[in-house]
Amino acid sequence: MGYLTGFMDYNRKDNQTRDPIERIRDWEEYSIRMEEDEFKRQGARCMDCATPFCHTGIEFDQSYLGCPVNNFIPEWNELVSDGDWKHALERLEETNNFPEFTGRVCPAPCEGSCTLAINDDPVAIKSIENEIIERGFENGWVEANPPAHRTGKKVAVIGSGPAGLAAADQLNHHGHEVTVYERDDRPGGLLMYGIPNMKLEKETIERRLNVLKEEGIQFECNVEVGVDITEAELRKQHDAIIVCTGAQAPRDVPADNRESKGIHFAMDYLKESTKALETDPDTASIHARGKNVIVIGGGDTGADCVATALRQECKRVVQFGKHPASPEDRTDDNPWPLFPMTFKLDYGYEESLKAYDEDPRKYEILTQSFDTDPNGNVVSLKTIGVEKVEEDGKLVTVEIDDSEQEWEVDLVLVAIGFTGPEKEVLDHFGLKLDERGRVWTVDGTEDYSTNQDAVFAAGDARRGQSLVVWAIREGREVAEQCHKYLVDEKETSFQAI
């Protein structure tokens, strides 16, 4: 350890964020990287525990317990104090992909199970991780690595989000060619069009396909599976597929009125407004200037929908979500290390905060109908309050008498979540599903294989909606799978069809 009384003398600093006014006109990154002593002293913050469960990356009681990928955390923390960025690096490589990722948009479960956060603020362990990997393109530490020897033996990942990329990296360097297929027109999924540039910026992301391109990584974008190459011809041309499609079905609100116009899914709108920021904002389909806009559904995707909506010149924003709104402290039930369920003041409620003077969240409401105009086009929506009692043992949630609301509105951004994998692919290739919608594999935890042979799932398709540091981690791991199939196979069932 570095410094020992480190987290006695330095109180936790985080990267800081640019004026909420100031950015709300433009669509760079909030987020301002610290200066380098700033950043020695808060790796000394690192208290090096005997048992750290910064990186044990469990999944407990509904919760995260550290982090998935299960960086060295400590190790990198006391690196980064004593200034040694290249080692500290190396060792973030190790276990993490695609550190510039999920240093900008991981919700950090290391830092709730940091033990320092047992009675004090934890480490600054998501702006550290992100630190370390700028340094290292910034330096030219960061550069392509091709494998020394070829195994002969191609796999095609379908999907290139987080999971398929991470699945595709890690085969490569095992010396398997691999091609990715996705059917948006630049790879990365969700990282590029479903998170704005405001939190990932998407020179980040084609920064790092730049390098996996010139290890050897092959991207068909603009194709379908199952329309334009089908599974007959991914099997002629490769030895294992592996399914990364993500979990983007999107959950709808049952209202009256829903086909109204004006009314779309969340990331429908994302997407639109972030494909348009390549030639001209103003072109988005989905736009929000002057409009009152209303998003339903409290979540990550919400927030980005407001911070958005910011953006494109709103007239005003709201959120609604269903839920109480969270505590300022842990509750009883909710002890470290599980991942902290406390109040947050996200980018895009500051922003608000600042714009409009007023938190757009609105909390224990659900939406009942629409309303249109004689052309169909939705003018306002009705609400009622809900409360959360306890029935038979177990919370249900419940309407308020009296408690009716009307809004005007015009853009309408549902953003209630996903109800799994979208079926096409899945259907395409046979794949079982389990009683969730998800891709069945054998044991549903450790084990990748679907019921079809040499076909693998991972990521948001097996496990459901989930963090992206998840998916890194499933596609490390399906790729460990993968590769241990591959030279176990003298000749696969591919070769035999």
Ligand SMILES: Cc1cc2nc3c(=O)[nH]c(=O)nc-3n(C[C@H](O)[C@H](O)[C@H](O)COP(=O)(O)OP(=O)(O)OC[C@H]3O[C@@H](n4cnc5c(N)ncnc54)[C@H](O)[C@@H]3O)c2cc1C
The other form holds:
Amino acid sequence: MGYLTGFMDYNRKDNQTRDPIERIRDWEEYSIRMEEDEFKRQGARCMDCATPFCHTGIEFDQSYLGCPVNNFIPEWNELVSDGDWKHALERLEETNNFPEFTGRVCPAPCEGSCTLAINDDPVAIKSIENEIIERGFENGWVEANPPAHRTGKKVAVIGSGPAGLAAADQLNHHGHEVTVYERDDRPGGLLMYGIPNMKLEKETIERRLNVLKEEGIQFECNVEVGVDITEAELRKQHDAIIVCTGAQAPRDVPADNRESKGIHFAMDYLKESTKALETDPDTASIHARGKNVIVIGGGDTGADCVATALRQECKRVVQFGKHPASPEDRTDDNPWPLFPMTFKLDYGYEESLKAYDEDPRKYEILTQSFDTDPNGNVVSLKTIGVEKVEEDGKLVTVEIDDSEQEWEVDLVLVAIGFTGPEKEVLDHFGLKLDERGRVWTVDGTEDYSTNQDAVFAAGDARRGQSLVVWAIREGREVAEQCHKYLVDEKETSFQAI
Ligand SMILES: Cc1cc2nc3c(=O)[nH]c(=O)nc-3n(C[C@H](O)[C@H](O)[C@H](O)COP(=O)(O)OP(=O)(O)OC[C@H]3O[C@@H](n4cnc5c(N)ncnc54)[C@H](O)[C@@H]3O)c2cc1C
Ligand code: SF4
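Return the form predicted in complex with the named molecule of this protein as a structure block, the form predicted on its own having already been given.
What follows is the entire complex, opening with the chain shown before.
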């Protein structure tokens, strides 16, 4: 603890955001970094409490607390308050392969578990993390560091999202030769083609990919495993395989006339919009310009659709959620240090409020049917209000009488989540699935082996749609298990089939 009374002397300050009206005119990141002296003050707010819950990363009672990669947060807070950015970076890199991703997009469960948050604003941990890594790149401290020795063992990682990248990074540093297979044209998974540029500019991903490539990791893009290359071919070329294929099978809305033109899955929309930015944003095949847009689904994917539609100059955008608005404060069943399930004004909602004088979120509403014009284009949709009531001791959602509404619409984006991993590649490997359709692994949490010899799984494919930081944690853990397998097994236990 560098400064004993910092938590009393300084108020929390966080990275600022650009003016909402200005930022919806471009696709650049909305966050602005603070000055160095401010970061030093923010680091000095850390109390270095005896039990740093911020660092724990524990799943508990269907919630979780603390940083899932167990970042040494109090240590780097102190180093930052002393202006010792280089040592702060060294400690940060010990636990997190990609702080530039989490420093931008992590919902920061660490801050919800910060001891200061019991009766004050938490330490600005996420902004500090981002600043450490940005200064690391700016000062040339983040550089390629290929392994001194190669083991001769080869690993195939399927999928290049944060789980696959973290696994590849760890195994490469153990000296194994790693090839990452990716069906998209660019590596990054949902970092590249899910999370929009406003939250995470794609140059930030490329910057990291260049380091990984210089360190010796091979990337094979435009290769769909199970289609362009078979399991047998992969097994011939590698000693172990790690499946990190995500959980991107979209959940559909069960409403009449769903097949009408103008209704798309959110992921198709977000991916097309991001791809178009490589050339001309106006060339996106699904575009919101001048349209009434309705986003079905109240979660984060829907929020990214709202922000994207605003940048494409939609006429109006609203977002339907079936749950009530979150409470302003923690409820009794969501105490500190659990992740706070409280009301937040995400960046897209703030932009809509400023630009259209409207929070786009409509709560407790269910879509029933779509109506079309004679050409099959969606022109309106009907909804009904819902509420949660207790029945036989359980909360159930029921429709409210006379609450039907009709909404004019030109573009509908379905963002009601994901049913789990896409099955094709999992079936191709003969992988056993759990009761929720995720890749089954031994004992659930700490063991990443599947039912197939020398095949491991990690990330969303194993845990279902989650967070970047959990994907990094799983990537790190699966790599350690795979490494142990490779060095323990002098003769790899499977041969070419
Ligand atoms: C729109 C959206 C926004 C999000 N925003 C945030 C956020 O702000 N913060 C946050 O923490 N989390 C966010 N998430 C969640 C986060 O992105 C995921 O939890 C995380 O990316 C999962 O990482 P992963 O590596 O397991 O899988 P993914 O990132 O899904 O990567 C899986 C990769 O495998 C590839 N693949 C699949 N099958 C094959 C095959 N057969 N052959 C080759 N390649 C294959 C896919 O193309 C993909 O690139 C968001 C998710 C979405 C959908
Ligand atoms: S990775 Fe997320 S939880 Fe961990 S310190 Fe960074 S912002 Fe906090």
